[in-house]
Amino acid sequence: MWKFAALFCMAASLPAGNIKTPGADYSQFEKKLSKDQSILHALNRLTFGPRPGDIAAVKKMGLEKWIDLQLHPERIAQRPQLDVRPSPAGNSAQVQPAQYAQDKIYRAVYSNRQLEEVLVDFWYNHFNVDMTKGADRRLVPAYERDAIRPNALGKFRDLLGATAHSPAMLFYLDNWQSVAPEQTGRANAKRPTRGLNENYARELMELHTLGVDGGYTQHDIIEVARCFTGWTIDRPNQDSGGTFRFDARTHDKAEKIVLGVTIPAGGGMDDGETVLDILARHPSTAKFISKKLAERFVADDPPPALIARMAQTFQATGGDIRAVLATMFGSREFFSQGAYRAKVKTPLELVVSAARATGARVESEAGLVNQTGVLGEALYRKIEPTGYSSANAEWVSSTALLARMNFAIQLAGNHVQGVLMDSSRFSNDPAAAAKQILFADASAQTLHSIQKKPAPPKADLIGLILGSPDFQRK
């Protein structure tokens, strides 16, 4: 048990969050990083963690050029294995949840288009769908593949529209059963009463676009729900998984007013499209999306000035996600002491970055998929529409840190199913071994915690480094 004692000695050094009050001091975001720190920081944020050789490769290419390349994944040659194992193709109804989660892990570990994979994960969480809900078991693979992935770096309006049309989203938030009040009809044993369902309308504004303080009211929720009546699914419970269909018979054909904009009667399916247009170009959406991106890539409490510049880019470019990201990645705040190692890795980021940093060979992803669930982030299985949080406080507790240390020790000892790590490639010296895994010098606290006991076996040394706060941070 001595190997876990270091965990509790070091836990206090992990950031539990950096939420500040109005008028807070953001001066740390004005302090520049060194060149080496900047490269490591970019690799930690734009990828699922650096691999041996990545820092040298970025130095050779140049950091700005490397970032630009990640922003244009179509220019990056993909690994041959990823061409063999696409994300996944074919009949989505035949893709099992466990298989799909394994594909996610495989791409996160091995794809050269790392920012694309990070963004697919980000946007899936933003537009979360729980794969365990009924027909979504069959619908989710096509949802991520066809709605999220192709639009991850495109225009936000296109991404918003793709998710709104997706049978997975329509089923998850029950809009497929939402009908105009006058179409409700009588209930009977075989066909229960249906009516207006506000679930999608509410989450569309609160979670997908405007944000909870974005300026909408309960009346707006009802009007948006009316606009989306008739947006349904053809045969959702069949083996084919279901397809989008607009049912004019169940659509509310009367006039609606959304956020002060009158939508004339008789618009049919275009009523919903008009709502998406209104929301995508709303200033609150520009701010909300910019803030959420900055919270994921910069810090839990990003400087308001950075969010404002990102939101300005969002509006000036018609919601061009790539342009908003370029504004953020090119900012002084991103490459600052305030952002450096200020975020705690999510379980997905932890297990993937550990495999990447150690050069482990992943022969089967099942073990890593299982570990994400053990650590609190079961892939595609977040019940609430909020998705998994990127906030530090979500992942920092004594129980969570103990579970992370357990994973680290198991991985280092080759006790994670399907993952093989060669410990002989690491130095016996704790400081040198830590630098091999962290790609930077370990903190004095981490080294002290590792060295205060007699020299541990090599696997335990590697496990302690992987379980240290230094590795939990990014």
Contents of the next structure:
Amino acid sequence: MWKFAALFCMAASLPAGNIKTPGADYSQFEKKLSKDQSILHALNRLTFGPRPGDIAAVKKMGLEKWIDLQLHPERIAQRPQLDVRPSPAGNSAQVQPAQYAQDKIYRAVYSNRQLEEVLVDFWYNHFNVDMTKGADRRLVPAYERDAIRPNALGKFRDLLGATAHSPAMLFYLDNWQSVAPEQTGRANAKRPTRGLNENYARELMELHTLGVDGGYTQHDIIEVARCFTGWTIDRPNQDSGGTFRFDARTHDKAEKIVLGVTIPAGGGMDDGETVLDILARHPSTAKFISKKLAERFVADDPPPALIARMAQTFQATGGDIRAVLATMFGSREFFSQGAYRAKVKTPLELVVSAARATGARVESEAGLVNQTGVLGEALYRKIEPTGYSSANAEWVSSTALLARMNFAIQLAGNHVQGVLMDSSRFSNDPAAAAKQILFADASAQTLHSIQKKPAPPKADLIGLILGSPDFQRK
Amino acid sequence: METNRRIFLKSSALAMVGIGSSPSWLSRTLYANDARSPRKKILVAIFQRGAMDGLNVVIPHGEAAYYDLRPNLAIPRPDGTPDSAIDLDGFFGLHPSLQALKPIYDAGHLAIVHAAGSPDPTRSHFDAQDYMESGTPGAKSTSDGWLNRALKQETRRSGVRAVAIGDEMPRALRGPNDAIALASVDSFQVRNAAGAAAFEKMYEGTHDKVLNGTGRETFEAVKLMQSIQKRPYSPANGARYPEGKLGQEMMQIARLIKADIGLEIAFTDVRGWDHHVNEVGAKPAVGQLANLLAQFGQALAAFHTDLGDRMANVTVVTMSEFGRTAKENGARGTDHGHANVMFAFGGGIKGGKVYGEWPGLEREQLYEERDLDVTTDFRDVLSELVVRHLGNPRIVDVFPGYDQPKFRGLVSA
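The structure above corresponds to the form predicted alone; please provide the structure of the form predicted in complex with the partner chain.
In what comes next, the whole complex appears, and the chain from above leads the way.
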């Protein structure tokens, strides 16, 4: 199995497992998985959940080759329906988040380029924009399509730059209103005073790049905010506007010092680009992004040694996201007992994986979109710039668990709008039916609860399996 | 020993209950009538989303500038007719559609805080609601809400100590402490009786530590709800909740309170206050705002009547993200402004009074020459309720960075 660790690892020279948080026990990440477990694990993490037939297909192709293919989505034939599907946001007109989210659900269920969809979700969430904030209702579709998607497996600096330039982000974090301090302060109270706005600068460092402990100060935030003055939007609230614009008049042209680097006076839009260069190259960013990826793909508390190797790849490749992912997917920690079933599915993952596992036909996505909201992950409507956490604790509450059980019952009973499931394709034997849905044997407790006499109606049985603790894990 | 006894009682109650029997007397024993734990104080928070026009809700009829700024919108000075303001103290008056609240004010249980709001200058609904719910104006990354943080750290807790009415958990109640969101009391259940029993077995037996713990809490909460669901609800004391979302939701909250299952905090919201156009109809006392206020006032009054003596332990507080322009716009409406008005009522509230320093409506008195200025930080009002009503002194945790709130004396000692 571990031969492909070498194949993928660009920074595999570091002896792994030596760097440990004092007191933390990462020994489970040294324990290997069986071949079958490895395939299921990879499908659970690189896709929105296996469909019937996926395990056999990966087996036939070979796991390493399949992972490599997912890392190169452009080599995977896309389902023709995905390209002809009219986007709910085909032009710049306003679109409701719930309407727009239908497209996301459709792609998550049906795209052949599953890792790409997973990463678009990951990066959108990393560079979160709440679509319900004013003009963002109009700006978000282009943001995801043009800034996030094309860079999901590319260079981090490109992704960062695309988000920094995007009107959606400029609006969401208020940078479009941020102007050089000397532009205001006139004793004219008739105009609402606009001055320097630090929101984007703060989140850029805290959430997008360095991380909260990444080594910057409040002074750096102000300096970065000054660098980005003038990065604004041309008429954000009009259909004919809404594009990026640099306004030299409101740009702060004085000297700035960002993280110890002097940015000389007299600069223009380049000041912001320089900041992005500094941040993208910073070791804290390599570590912060690697850790976040490992938290999403490996476990809530991933081994520091793995993060260190990923960060090393990040720096050695100039922030090549594909290479960092290859390091992670090629690591023994990824294919370990410590990672296997270690993550609770997010609501989006639960909803989509249920549709995929059961081979349900999704004729319209409104019902599934609604369910993600009820389960606590309203798509495109995360207010805070933090995005949603991928940590298990975020998704396990009484309300959420109850909603998960009810979703399972509703889906199996064909009561989720637009989704059709054919129960007859599942075995009458509860253990066999569970294996069809979980792609592995159910736990003893789950089996014990579903093996009842008389056997429950088929739809109820499927509902119980989808609502079981087993299915909440990936 | 005391703890052991409780654990025993709790688990035997659940063991006896099963799905189908009613543990009401037991859950009451467990959560309410414990000799060492008097009935809990309860805080109900209502968020009026969209920015209510506070100047037309509690009208400064003693201020000439109000009538100058609002030729088409101003509610006439109190003259006893149904279209005029209901006088409170000779300077302020209630919108005539809030008649239902006047008796509570007169009884000394409704306090009003005018010119209250957030110090943050934003006029974005999005940001202002976010700040008011996180309790941290200006700080966008706060991940939890003030109401969640207002819950005291306790070892013995009910699974339904904090409830939001609605499908999704609101920002204000998100956070590390247990809280549940429910559309209604009746909807909080597994929608399949046989399924409920099987799920319960699975989650109570699973070796999955994360899901096991929460699974147990979930079924505990489900059973508490079932005990309530079995008793059809009829409001007491002749209370009549109005049609519409808020009335029904206030009734759900009353139902939860009366079930004595350990509720400490409830939250609900009411939308539709963003009246840029046609805030008033043919005359100032009618129209969109008037209709919404009638529903609002009746819902609150019905809740007050319904709870009766229990209001001694309950405080209701209302808030809206910011106020509206002092001057009316050209479309018989108002635009986004700054300060607003907050209500607080309950048995422990020193009501019958309009609190707060009045900043005035003359041009030079207005915030940015257009809006009512904030003279009471909304956190002053909420802090006082958290500390003196809920009895949680950890204000530094509830409103980080605002640890010196100025109490207005709303809560009787």
